[in-house]
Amino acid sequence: MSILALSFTLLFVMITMLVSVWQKLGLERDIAVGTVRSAVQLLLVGYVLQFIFNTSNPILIALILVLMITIASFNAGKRGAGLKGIVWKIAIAITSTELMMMGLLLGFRIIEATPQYIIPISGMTIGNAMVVSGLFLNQMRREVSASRGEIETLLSLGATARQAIQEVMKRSVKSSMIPTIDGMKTVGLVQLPGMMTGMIVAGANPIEAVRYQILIVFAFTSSAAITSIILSLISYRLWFTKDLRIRLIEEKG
């Protein structure tokens, strides 16, 4: 794709901004900032990845993965603002998921141990884990608030913090998994996923593209479940004070 052809895609952004002005939505500034940021960020990432792919330095690969996990953890942590140490809990959950997924993929030689495979697949896995973490925390906030009476009753009857909040954790884990499960049910029918589409556009055999997409779908589902379960197990105590009173947090945008 030429630079000229790419520049024409700005027409989509302009149309969106005009619609925002017409409907008085007030989104013009956010759209403009988002457009510039996304373009600059993607270009920078492109040059960085090109350099890493050419050098294949394992230290640089590790640094990229650490940066991805750090940004993902802080972003998802916004959903748990008010819970002390939640960012670290999310980082542990995402890191555990990433190590497990990469360990299986590389250990069974499903993918090659090269930056071209490790970084993109890790990026998708970490990104999916970030979304699931945010969904889990959002649902936990709602569930804890709605089930406050139930939790306090269980505590008064002698239940431990884990026992009192167990059902709330289960419902939150299930809720955080819904988008991933729905995506599995409709993949290929409602949408052609990004990796598969990109490979086909690049000229790859559609069957080969489908195989890689199946890998990603299965990895997404597994990583979503692992992240949500680990995060629930290591963070549930944050919803209580030291004297086992419920800690409620406000919703963040």
Contents of the next structure:
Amino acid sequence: MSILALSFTLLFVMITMLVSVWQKLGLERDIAVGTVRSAVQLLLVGYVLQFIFNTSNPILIALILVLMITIASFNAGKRGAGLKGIVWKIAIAITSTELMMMGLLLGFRIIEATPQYIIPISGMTIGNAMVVSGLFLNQMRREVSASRGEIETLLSLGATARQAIQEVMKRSVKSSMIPTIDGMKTVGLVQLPGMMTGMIVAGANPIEAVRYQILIVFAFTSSAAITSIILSLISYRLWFTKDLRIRLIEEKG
Amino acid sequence: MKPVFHMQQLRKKHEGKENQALFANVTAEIADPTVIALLGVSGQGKSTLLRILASLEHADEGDIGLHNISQREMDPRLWRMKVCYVAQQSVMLTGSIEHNLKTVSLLHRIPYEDKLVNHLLPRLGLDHLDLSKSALELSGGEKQRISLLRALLLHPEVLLLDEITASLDRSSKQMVEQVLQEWHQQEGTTMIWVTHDIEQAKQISQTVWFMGEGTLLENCSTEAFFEQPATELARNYVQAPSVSYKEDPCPF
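I've shown you the form predicted on its own. Could you give me the structure of the form predicted in complex with the partner chain?
Everything in the complex follows now, all chains and molecules, and the chain you saw is the first one.
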């Protein structure tokens, strides 16, 4: 796509701006900031990726992955505000998921060990793991509050933290995985996934694009399950005080 | 001799009102296994006190002990197995009635006492129940009795009962009272029983703890309490005509 063609896409932004002014939505400033940010961020990432693809330096690849995981952990950590050390725990869950996914993909030679494959697929895996972590924590917060009676009944009968929260954890893990599984069922029918669309637009054979998309869909499902289960196992104690009483975490923001 | 149970200078702040105490200076000692009726008008913190004794809430000040071992020094799990709380609003766990009754056995990997269960079910008026039915379908009164039975299977040393007969009809209430009295005699379980039913208090308890004016106002034998209450507040309470009213249940 030429720069001229790209600049014509600003027409879409102008349409949005006009709608905002016309309907007095007051979103002009946000739209302007969003436009500039998305353009700058994406262009920057484009140059960074180009540089990394050219050098193929494993340290640089690792650095990019660490950066992705850090940002993802902080972002998902907002859903667990009030839970001590939750960002670390999310980082552990996401890193374990990423290592397992890449281990399998590279170990079975499903993808080539080049940054062209590793970085985008990792990005999608980490992004999905981030969403799943956020959903899990949100659901836990709601469940712990709604199921306080159930948890306290079990505690009254001498249950351990794990025994008392087991059912709540199970329900939260399940609920955090539902969007991924639902997405799996309707993929291709309701919308064409971004990666596949991108590959087709860039000139790839649709069948080849579909193969990669299938890989992503399957990888997402297992990464959702792994992230959610690991996070639940390493974070459940945070919902209790030291002397094994329920700690209710208020929703912030 | 070591007392069975003691609480010393317990103080709990009002939720949301940091400077105001819900109760303070709550001190008592239970020398031998007994049944205590915990009385007092609504809002004195009786349920909160029971929850503190069960280690489900923490006191802002003071100490609680079982056989002179402080609650703080004991693993909360172990404490709750010995000092068990039965809530006013009983919560059934998802699953069958049998699953609920087996909770203690599953949690602690101990044999399920089916003989005891089969003995107690008819005595609690629950022999008509199909145990494979979902526990969530039970009526309020049935849930209450199942949750009591579930707690008894733990064989605690101290049983904290929070208005557990509030949702029962007369005959079920009498059954529960009788079962618990026999249980106390056979097992030597100490019971601290919150009730608003004065007749019940007279019948089941040997001791009365009366809460009022933000503290444990009276601690004496049931007979003495009802014959000659020491405080004006207790006198009014004993003479009040509405002897078996219900208060709003504690939300948890």
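Fair warning: this is a prediction, and the values are worked out from it, not measured in the lab. We call the rigid core the largest set of C-alpha positions that still match within 1.5 Å between the two forms. Residue numbers count along the first chain shown, from 1.
K.L.:
Quick check: Lys242 between the two forms - does its CA shift reach 2 Å or more after fitting the rigid core?
P.N.:
False for Lys242: its C-alpha shift is below 2 Å.
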